[in-house]
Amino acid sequence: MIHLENVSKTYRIGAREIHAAKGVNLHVKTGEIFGVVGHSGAGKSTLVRLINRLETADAGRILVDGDEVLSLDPDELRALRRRVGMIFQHFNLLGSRTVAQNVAIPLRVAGLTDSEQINARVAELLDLVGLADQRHEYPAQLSGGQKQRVGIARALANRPKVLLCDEATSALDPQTTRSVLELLEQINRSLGLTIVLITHEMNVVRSICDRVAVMDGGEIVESGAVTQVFLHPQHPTSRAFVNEAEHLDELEEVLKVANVEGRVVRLTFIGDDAYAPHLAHAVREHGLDFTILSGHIERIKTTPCGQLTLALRGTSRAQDVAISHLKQQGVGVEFLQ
């Protein structure tokens, strides 16, 4: 559905230049949910508002729905942005129009003059996003949640193949940021929609994505699919992001408490290994000895994982034959000291 080829975007103020977007390439499937994730400055911003040309690209080639982004003329510019929704972190509702009003904008921007039209496709997706009894309601009368679910319902107005999230849920407390995401999902699962997440909480991108982009300082360092991303980071930011998400910084703070000499490994356990009981057959067959340092089993979109800290005990031998076991099952290992 998008593709980005070596794009370049560059602001210049006075004599300084700032690199948003250095080289980038990128691919989003159609019908997926793709998560695009950095701190802020790192250009994630600039790359969604690329996508529909609210920012302009300096280099490279960008095509949305077999478009070439960069060539469109205005009218055929328009009509691209008709198929390419795009929702905010601040919501930009009008204050003075009622929420129905605010969701019939783009239909009126788009030509629709018949009001009979405009109220029935405004009652659907008011009705979808579960403020059917909202409609006659002005923003300020409004929490932030149902605010961004006004927002969410105005990007769908034209009925677009892509949806684009510039932070939807930073303004959120944790408990809106949840029903704002399942809404989301349920959306990309009954409409088949393309959605691009940009976000800065990597929490976000566990919850509904299926593929992440990680970007610092105006490059991609690193993607895949989001357990291959979320359990094994590569680059030093994804592991960053990680770390934060999980609180595996604190593992190093155990490490030193712990007094923990020896051989630590982290087991990584993906679908039904999660609730496999390999590691009690290990135990019980080879006679591994461990103390438990962290673990949690949660789940990455649909796919339960579980991850485990151990501090080996033992002879070197049982250590040995215990951890092939495990490899041999399909259990990732990976050696933290």
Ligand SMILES: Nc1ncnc2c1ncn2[C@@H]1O[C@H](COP(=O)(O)OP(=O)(O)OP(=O)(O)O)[C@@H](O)[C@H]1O
Second form
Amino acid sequence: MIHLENVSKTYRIGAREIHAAKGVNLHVKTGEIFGVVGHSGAGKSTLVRLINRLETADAGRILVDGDEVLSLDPDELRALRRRVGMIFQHFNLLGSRTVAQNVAIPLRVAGLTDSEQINARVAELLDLVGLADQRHEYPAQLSGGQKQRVGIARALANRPKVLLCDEATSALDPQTTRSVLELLEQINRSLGLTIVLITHEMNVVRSICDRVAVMDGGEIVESGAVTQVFLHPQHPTSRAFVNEAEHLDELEEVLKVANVEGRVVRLTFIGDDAYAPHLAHAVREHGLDFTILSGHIERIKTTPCGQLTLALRGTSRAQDVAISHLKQQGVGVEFLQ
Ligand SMILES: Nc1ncnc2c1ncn2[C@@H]1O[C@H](COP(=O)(O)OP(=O)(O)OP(=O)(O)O)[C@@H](O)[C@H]1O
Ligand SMILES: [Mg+2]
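If the one shown is the form predicted on its own, what is the structure of the form predicted in complex with this ligand?
Full complex below, order starting with the chain above.
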């Protein structure tokens, strides 16, 4: 659905050059929820704005739903923007218009004039986002979560194929964030909509994204399935994001504090294995002995995943037998020391 090839964007302020996108390659599949995570200034907003040409790339190739974004004429660009909806951190609603009027704006801009048709579509959209009862209220009368639901309804008005979300939950408390993410996931499933979700919170990525790209300094430093990036982050920036989300300390510090000698192993359990007694068997049947340095079980989207970091004790022969038993059971094994 979205294909970026070697895309670059440099801003010039006086003599200063800011490379907001540097040789970015990105492929978003139809129907997936794709997360882009990065610190402030990493280039996330620039990246989404390049997709609908709110910013124009200096170099590279951008394909959205088959269109060469960089060579569209103004009419074609307007047509593209109807197929690519966008929601924002601060909602961008018109304060002087009611909820229903805000949602009707993109329909009128797209050329719809029949008020019965407009009202019917607005009612459908407000039902979808759970705001039917608030249709005559003004933005100032709504909570943050409700405002974002209006933003979502407005973005979906012209039945886009893609929804770009730039920090759509950053202004919301954790519980409201959850409910807005659930709405996005439901829309993704029921409408088959492709979603690109920009965030600086890895927990947002974990709860609804299928794949993720990590950005740093205008570059994508790592990308892949969310399970892969979460359980085995390769780049220091990805590791920092995952550790922050999991409340984990850097391994080096844990090892220093625990004063560990000998082998340290990280076990990864995915799917039903997260709740299976594989480790108990290794202890009972093979005499595995260890101390736990860190561990957690969680869900990545709908997949349960567990990770345990252990300092192994006992003879290395007993360790080897137990570890190969765990590997046979499908447990992921990585030696960290
Ligand atoms: N219109 C602009 N003119 C000049 N510099 C810009 C412009 N827009 C962005 N930048 C710069 O480009 C870099 C990337 O900005 P961008 O807004 O894409 O980051 P971001 O990852 O979205 O950050 P945040 O998490 O704070 O929203 C930053 O250094 C920013 O200052
Ligand atoms: Mg931004």
